[in-house]
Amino acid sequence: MDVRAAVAFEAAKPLEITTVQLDGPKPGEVLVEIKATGICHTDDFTLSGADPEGLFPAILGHEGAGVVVDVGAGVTSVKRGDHVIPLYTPECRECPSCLSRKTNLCTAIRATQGQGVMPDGTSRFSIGGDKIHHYMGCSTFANFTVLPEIAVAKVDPNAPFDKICYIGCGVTTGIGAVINTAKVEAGSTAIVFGLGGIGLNVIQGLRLASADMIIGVDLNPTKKAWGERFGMTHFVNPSEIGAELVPYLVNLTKRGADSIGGADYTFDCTGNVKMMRQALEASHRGWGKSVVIGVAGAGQEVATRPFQLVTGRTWMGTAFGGARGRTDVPKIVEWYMAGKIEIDPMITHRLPLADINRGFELMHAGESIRSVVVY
């Protein structure tokens, strides 16, 4: 079948909105119309070329929301009219991953979503017969994709498409890394660094948890009036402090009868290395943990003096937030639905696909939190 899509041809090149071929759904697999889509940082990070596993032709877009339309052969879980969320991190349910209950990170599928392709190890993607590889395995740059079943959450009829995308990453992830990877409890002291659209959810997140302090860092002094919307209790601008960064916040987060001062946990929405070191030394000596969210470069390195782990600061990455998708992503879902948490506000722009470029450039000079794409 033909549909639309914003095909990334190069890095560095803007999409190109055009016609491409789709084949319909092998067994295990599901068509999918897309009705809404976010742009994320991450879909930035790889059509810039900076990203090691980026390919190119590619359909890129993994924050998406949409409506079943045809199943292959053997799946069960969902059907025609579903609403559903497509999920970059898959659940299986069957892999030593997901059996072991340690990680969301399930292996059924990564080898041949990392190269663009769907398990069988071919795209349903094409332009006049020249492949067009799959991105994420959801490639929501498209108003139809096709997806492995055991990688689209099956999600409330009633929520709107043009919200809930936003759950496929940048919700999960921010409030998952509170949640399910740091294990926030209440009234612990927080930093985030970077208030960007993950970095607000790190606050929402640590809202929910109940943190006492929570304070956001941002060169962006329009960020601060955005994280007190959702939880924020101290704006930091690390250009306006005048002084160095990490002895300041350690200074700010003391309290009470502690004098070492530091924050209970820290999270780096950033991907920027020189943030992640210091979100992991503005962390509390002897039990901090320190959260890396952002994905840094092609082959930039993270690094700090042995002692700062040594003195007890543990340092930890997560992925989509630990969330297991199909369990987890409606649940979220439902807390969006009974106003447990906010997206709304967030969604700054709502562009048709003609427009996408435009969105990417929002991102970049900052005057967006999430624009979102409506087909």
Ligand code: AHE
Given for the second form:
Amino acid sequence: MDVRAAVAFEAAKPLEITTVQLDGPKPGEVLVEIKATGICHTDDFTLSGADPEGLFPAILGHEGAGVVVDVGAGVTSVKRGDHVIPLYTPECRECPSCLSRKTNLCTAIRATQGQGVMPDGTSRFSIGGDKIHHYMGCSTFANFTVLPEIAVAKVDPNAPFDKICYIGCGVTTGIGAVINTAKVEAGSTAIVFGLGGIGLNVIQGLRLASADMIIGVDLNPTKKAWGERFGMTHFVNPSEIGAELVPYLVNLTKRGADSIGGADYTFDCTGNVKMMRQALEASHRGWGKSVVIGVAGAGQEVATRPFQLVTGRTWMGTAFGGARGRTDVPKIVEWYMAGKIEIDPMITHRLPLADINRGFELMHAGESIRSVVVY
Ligand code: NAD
Ligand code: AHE
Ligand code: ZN
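What would the structure be for the form predicted together with the ligand, rather than the form predicted on its own?
After this comes the whole thing, all chains and molecules, with the earlier chain placed first.
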């Protein structure tokens, strides 16, 4: 069938809106009509050419929501008409990783996903017979896509697509990093580096977890109001403090009889490896946990003095907020429907597919939190 897509033909070039051919679902796969998709910084990261796994041409996009329109042989967990969110972290419930209960990083299809193809090693997308790669197993920058059955979460059919698409990455990543990965306790102190589409969801996760002190750090002064909107208690702009950032933050987090300082929990949501180091070093001696969420490009490495770890800090990371997609994503949709979490104010721009490149421009200019393409 012919579908409309924004195709990344080459790195660092605008997406081209065009018609591509999509083959129907094979056994174990589902055809989904994508109704809306967010634009995440990771799409920009891959389009920039910095992603060591980046493949071109490809149909990017991994933050979608839509409706199942066809299913391949043997599919049992979803049917035509079901509303679903594609999962770049699937949940097969059978692989050693899923069975371990120690991680959400299902390994059932990770190898072929990284090669931009479906589990049988072929792509469903093409143009004039030439293969187009899938992306993160999702390719939501097309109005129809094919996904493995294990890579869709069935959600409440009353939930609006143009909001819950954000649960496909940003919302779940940010809130999950707090709840699943860091396991923040009530009364904690926390620092969030980078107040974009992910960092603001870390902040609302911290509010949900009843953290006491929630410090946001961002170079963009407009992010102060954004952070406060979701529960941030203090804002620090590194370019305005006129001091070294880490000692400044350590001092700010000193409480009561504690003369050492440092936050109980810190989160990097910038993808900048220098900020990742500062986040670790701003966590509390003896027990601080620092969670890397940001994604950094090929060749980038994190560094710190081993002393920082010897003295009891833990450096950890999270993908998709540690969420088990088919189990946890429907619950997060319910939290949204019940008013327990906010999504609407973070969706600052709605665009037709034809204007998708504008969404990337808004991100680069720091003007959007989330742009959502509505098909
Ligand atoms: P974004 O562009 O919306 O936000 C990034 C924010 O960081 C901006 O507000 C920017 O001003 C700020 N920032 C950048 N450099 C900074 C610096 N040096 N100091 C202070 N602030 C700085 O991006 P996003 O969509 O929120 O994504 C954030 C990061 O998280 C990206 O690296 C993205 O690829 C990654 N990500 C990871 C996961 C995961 O599962 N681990 C999921 C989604 C996104
Ligand atoms: N391909 C990159 C890594 C990109 C990456 O880490 N992706 C995150 C999700 S970011 C969503 O916006 C992820 O899920 N990682 C786990 C995984 O298995 O990919 C690289 O550096 O090679
Ligand atoms: Zn993402």
